[in-house]
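Starting off, we have a lone chain in the form predicted alone, written out as C-alpha cells.
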Amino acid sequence: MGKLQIFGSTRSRAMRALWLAEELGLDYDQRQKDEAGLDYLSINPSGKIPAIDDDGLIITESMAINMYLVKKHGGALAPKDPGEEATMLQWTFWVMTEVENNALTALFHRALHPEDQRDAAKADQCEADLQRPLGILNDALANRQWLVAERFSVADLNVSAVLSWVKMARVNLDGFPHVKEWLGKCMARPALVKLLKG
C-alpha cells in the first residue's frame, strides 16, 4: 500500500488536509506540484492545489480531501452518526461560500500583493461583507466550545483554517469575542502549531 501523498505548500489551502493529517496522525509525504519529473496535470487538470494520492486514489479540492481523510481514518474528529456528518458539512461548506473568497480578497490587498498593487478600499469592502457571517459564526459559538458535539471536530478545523486568513489579513475581531477565543484555540492545536513549525 502506498503511502498518502499530499500536494502543496504550508502556506497554502493544502494548509487544512496537511493539518487533518496531522491531528490524525497519519503517514504521508508532503509534496510540491512543481517538483522535477512531477507531471502535476496529471493528478490534477485544474493545476490547482491541494490535491491527494491516497494510493492510487486522487482527490482534490480542499474540504473534499478533509472530509474524506476524516471519514476513511475516524477518530474523535470525524462525525459519529448522520447527523453530525450533516452539521459538519454544513458548516465547511458555509464557510468556503460565506467567509473564503473575501477573507482571501482581504488578505491580498493588506499583505500578500506588493505595495503597489494593494486596494485598500477592497479589503475594507471584504472587511465589511465579512461582518454579517462573523456575526453568524459568533452567536453559535455563544455556548458552546466546539462547532458540532462538545468536542474539536473536522468542522472546527476546517472553518478555522479559513478564518486563519481573516486574521492575517487584520480583520477586527474585537465585536466577535467568541470567534477570537475559539479560533485562538484552534490556532493552538499542537498539531497545527507543529506543522506551521516544520
Ligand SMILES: N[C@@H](CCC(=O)N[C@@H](CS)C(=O)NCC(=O)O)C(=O)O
Contents of the next structure:
Amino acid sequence: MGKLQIFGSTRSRAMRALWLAEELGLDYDQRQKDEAGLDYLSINPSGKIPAIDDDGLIITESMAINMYLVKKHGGALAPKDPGEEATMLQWTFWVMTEVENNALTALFHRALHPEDQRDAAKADQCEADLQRPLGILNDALANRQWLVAERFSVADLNVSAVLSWVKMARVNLDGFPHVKEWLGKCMARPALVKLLKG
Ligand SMILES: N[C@@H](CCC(=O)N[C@@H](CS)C(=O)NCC(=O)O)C(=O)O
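Would you mind generating the form predicted in complex with the named molecule now that we have the form predicted alone?
Then the entire complex follows, led off by the chain already shown.
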C-alpha cells in the first residue's frame, strides 16, 4: 500500500487537506508540484494544488479531497449519516461559492500582492460583499458551538480554512461575534497549530 501523497504548499489551498490529514493522524508525505523529475500535469492537468495520490487514486479539488479522506478514515470529523453528510457538503459548497473568491481577492489586495499592485477599492468592495455571508454564518453559529452535529467536523475545518483568509485580509469581524469566537476555536486546533509550526 503506497503512502498517501499530498501535493501543495502549506500556505495555499493545500492547507485544508494537510490540516485534515493531521486531524485524522494520517501517515502522509507532503510533496511540491515543482519537484525535480515530477510531471505534475500528469497528476493534475490544470497544474493546480492541492492534489493527492492515495495508492494510485488521484484526487484533485481541495474540498473533494477532504470529503474523500474524512469518509475513508471516519472518526468524529466524518458524517455519521446521509443527513450529516449533506449538511457538511452544504457548508463546504457554500463557503466555496459564497465566500472564497471575495476572501482571496481581499487578501491579495490587502496583503499578498506587492504594494504597488494592490487595489484598495477592490478589497473594500470584497469586504462589503462579504457582509451578507458573514451574517449568515454568524446567525448559524448563534446557538451552536459547531456547524454540524455539535462536534468539530470536516464542515468546520473546510469553512474555517476559507474564513482564515477573511481574517488575514483584515476584514472587520467585530459585527460577527459568533464567527469570531468559532474561528478562534478552529484556528486553535492542535492539528492546525502543529501543521503551521512545522
Ligand atoms: N478549486 C481548486 C482551486 C485550486 C487552486 O486554484 N489552487 C491554487 C493555489 S491555492 C493554484 O494551484 N494556483 C496555481 C499555481 O499555484 O500554480 C481547489 O479548491 O483545489
